[in-house]
Amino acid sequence: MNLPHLPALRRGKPYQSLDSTEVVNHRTGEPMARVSQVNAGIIRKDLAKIADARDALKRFTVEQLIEISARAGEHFLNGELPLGDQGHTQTPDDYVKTLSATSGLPHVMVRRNMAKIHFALTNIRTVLNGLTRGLPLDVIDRGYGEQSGAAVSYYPTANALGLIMPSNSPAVNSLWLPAIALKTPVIIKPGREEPWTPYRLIQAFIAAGAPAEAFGFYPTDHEGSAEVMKLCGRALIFGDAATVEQYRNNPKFSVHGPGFSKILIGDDEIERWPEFIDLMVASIAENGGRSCVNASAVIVPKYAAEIADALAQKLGPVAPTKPDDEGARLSGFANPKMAEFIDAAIEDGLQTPGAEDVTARYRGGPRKVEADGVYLRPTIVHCESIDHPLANKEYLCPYASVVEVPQSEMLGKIGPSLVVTAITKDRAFTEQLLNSALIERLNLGPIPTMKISWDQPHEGNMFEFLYKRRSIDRA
């Protein structure tokens, strides 16, 4: 069988490593392609060059590599792109069936994911303006500038960005894509069941006029990431509480781990639950529950135990279904074992008295299910008091708990959360969510906590991650 190559990219160029592994169908174990691993000593060597990349993108004013972006983002929806080294190109439909048999996204939600991506490369203009608060893109290419009449400097932080990617899901290789418009090279260490993703957008860059060099690709270990971390001047990280815990004071690194993301409804909205089901099971349960923006608590004053039972109605009786089926709205996992360990968490937890999984009660069978790979049904945990261990806690499924909390106290309970969909007209109330250190996005109003706006960062600022504003005066 002749199966694809991935090799490094080292400043654009492939690289075969003597060392590789293989990516297989998380379905029936059949290879689907070769990866070259390097190890942390050919990064160390690169890094120490990465100057010469930035300099490849200095050749060009912002406003070319937003319209290299646009290109890239209908190359990367619509093209047939170069696949590895030998030979062997990939269309949009093979894409998506790839990576649904490694990652086990069905198609429907891998191509949802690709047009989020399209999305945010065809607005990277958008984007920036958001991002930079309407400052003058040509400041970016001199260095100063004027912005509201004020002079301005903005001088880079990093020569290079780092990004240690998860498999979880394609779309958040959207946080990295204005990098390049930002004149800032990229070092991506792909995920082990996920190189596809970062490959193609690679390519796609290429294929629509951005130097090859600025683009590193390094499948490697933990030492090989441990250097991307250290020698990139910034770095994105993504991984679970642990994981990423012991970075987040340090401001050379964006961390990305669960979001806690939640919906709060005030005493002023609550007694319209019945109307807000449908948003809460969308912000629950799209995109398989596996986004950072997924909602994994509800917080309610009253009337917990019914709204759990009308999720579980809602969520209970969804079941997996073939890849391909374009009502699909479960994912299958990949690595068996993490689906074992989430369930058997789940089971834990509910040892603990004070938690009921509702959903349990129209799933018809248990949660962890093999068919056509393993997958994880919808759990929706009432919970009696916040401080019960499932109250709190985010997994890669549709996974929600449901507890009530008094208004009064909600704000001093909830904990950090990336979003927060508030459903409440109290003046008082809103006063207090926008002013809450806790939460990154707010929704304020029935918006599911799905919804992203690509001019205002939910997580994180790259242009401020990247690029520092100085004091200056010119005679």
Contents of the next structure:
Amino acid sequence: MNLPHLPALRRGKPYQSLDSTEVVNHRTGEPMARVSQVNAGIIRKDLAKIADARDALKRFTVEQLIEISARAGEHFLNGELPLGDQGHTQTPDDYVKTLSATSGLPHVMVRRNMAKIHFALTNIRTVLNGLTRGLPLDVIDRGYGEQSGAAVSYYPTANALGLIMPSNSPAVNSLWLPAIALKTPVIIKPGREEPWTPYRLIQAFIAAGAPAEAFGFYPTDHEGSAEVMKLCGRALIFGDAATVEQYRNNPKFSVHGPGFSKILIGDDEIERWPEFIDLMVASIAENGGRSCVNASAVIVPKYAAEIADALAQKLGPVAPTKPDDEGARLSGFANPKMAEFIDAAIEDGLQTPGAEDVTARYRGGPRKVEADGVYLRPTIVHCESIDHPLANKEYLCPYASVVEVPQSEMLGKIGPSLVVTAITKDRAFTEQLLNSALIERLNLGPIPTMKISWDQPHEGNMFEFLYKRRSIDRA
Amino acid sequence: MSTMAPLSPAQAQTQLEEHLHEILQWHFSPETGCPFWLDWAKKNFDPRAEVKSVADLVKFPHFQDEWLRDLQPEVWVPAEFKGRPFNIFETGGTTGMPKQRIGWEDYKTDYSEFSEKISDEHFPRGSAWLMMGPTGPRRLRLAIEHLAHVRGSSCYFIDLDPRFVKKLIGNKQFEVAKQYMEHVVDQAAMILKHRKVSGLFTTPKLLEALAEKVDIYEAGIRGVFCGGTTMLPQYVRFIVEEVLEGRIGFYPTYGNTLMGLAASVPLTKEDNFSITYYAPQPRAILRVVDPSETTKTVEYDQWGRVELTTLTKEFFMPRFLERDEALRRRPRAPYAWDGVAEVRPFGAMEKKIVEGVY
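Starting from the form predicted alone, produce the coordinates for the form predicted together with its partner chain.
The next block holds the full complex; its first chain is the one shown before.
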């Protein structure tokens, strides 16, 4: 059969462009699909009429859309769904294999990401309850109502949610899923190597009864991405630290960049450090170390060298496997240049005295390996000071620094951190942690950084992003 | 539209050979030629003896466009035209000292001929035109006005200075570039609001921006004549289907100050929005050559670099390598010679080239 072709979806309608790119198997270079590319003018034209797409969602109640989302979750996880406009379909197994082939994620990680997305979709009610702090959902349908005895009214801040998606981790798609139940159309610019997840999610929603008009799928260039960001009213962007900095203070954008997530151990618990090694390993290396909620630093008042060595013993031997190996722990790089860049950046950092790649003792070879794809093996760096260039870095692989900082100085040194797991029972330290403005999500006690709660937003609140409260009175 | 019967390829070749002979005699004879080429012949060879046919044109080296920048315009004045004031035309968006081509009637010839290729339905005779694009010292400004006049029409002008835009983009002042484009488009929208206009000349990007501001069909526009930058198939399709919504005639052209105007054949379904342009032969020849061996043309439907030869009594320019690449296409009625398709900046596949907003 011919190569699948993913068309752009213009308010749900397939559009085959005369420009297309190929998504290729990162190991063999074999094309897996053609993807239509649209110019910025098409996006401008469609977004000028986006209010119609919102109207299509407004015909449903939030309750109905929650039901649709749940059904979409089942279709996404288990369904055979349309793949493009050439008559192809995609089973869950096809999805796993294809995404693995183009992104480098092993099958087992793709399946875990699928499970996360499925969980999010089938628990949208819980998610919305967390985001709205228990707002009766008919308030969103009617625009006004009561919450805890007080009159409330909310209005949408945007006619659509723009999404400039990355290629590195499919689970980030779970961030936009509540938008549909919140009656907000999505305009998705997929990552160049990862059109699969957004496309499958859109098909899952449509199969579940969502109006196709609510979905825009626009593979496009830089100019097109800029239009999505500018015209949607609200947009999620994923990028590096520089991108985050550029958009940080603009309320139209929710920027998702490096998490700089950390594990802190207090003076009171540090003697028990060997008990927490498995938790640290999981926090650093789960999902191939690719998530912003993966720990990238372990900060302790003492025993840094010993902890680094213990982590290195566990992680150093981890090596690439076949993509379908159930024990796979590393993800390949779809773009080998990215692996080269990261490897060179770590090596460059190690040139500054005061840091050692402790994993090198147990790795038995170089960090970057080419084995049916390009991989970066885990790297634990023991830094003598938190001011060392490698002490607070995040890379797209299992990477963490281990550094000693006196407990009294920790909160002054950690910098912004998406997730902090603080292993302490010290009341004063706990209070300081609770008061810190640097921490987005705080785990008190031995909880892996990767564990997030769907009923609590850990990275921006989608409801507050898409709706604003107004004061209201009715005569 | 033209009622002349199209030439056969053999007739076109004969016409071109005769024309080349006449032009070489003109430029390299002391009584009619210009100082530059007479001097060149002394230092190199006499093309009247050496270049017997179009195939012999490869005996000329590539024309160096620096000559148009570094030399005084007078060196290009043919003896026969001595004493007649000339127009000085400058090339598009170059910064620094511009390249200049002088001329008298050539632009009128090209555009009078082009008038026969556009329909009265799209450009009603006597109805006004609007040009929104690079005017200033460019040939295009007078050419468009002449075209309108030939058709009994007048033309409004909105200028866009491409050199300023290039400077802004070079300085990464994208916001200012956008403001400038809006300033240009606002002026055009104003004219369309207050004056009756039915024909429009502009660049694709400006057309798109204008159509986002004004319903140009409702404003009276029935035909758009476009040129200036790359128009790849998907973009052409977007212009035809979504900007002009199939209601307005679209005439894409390829041209510059050095060549004149290469018109395109009307698009058919089979073209899949790939536009092919044909040089105004015999006054100009476009070849698509192998970049590594420029004496040879590439095969049909293959990419190569565009080479231009201009053959008029006012200006002789052999084998100038344009900064463009294109697909070589077969002759297609009414044109009995090769065409160039999907023109884009040379090396566009290797490196991303910013063409700016115009």
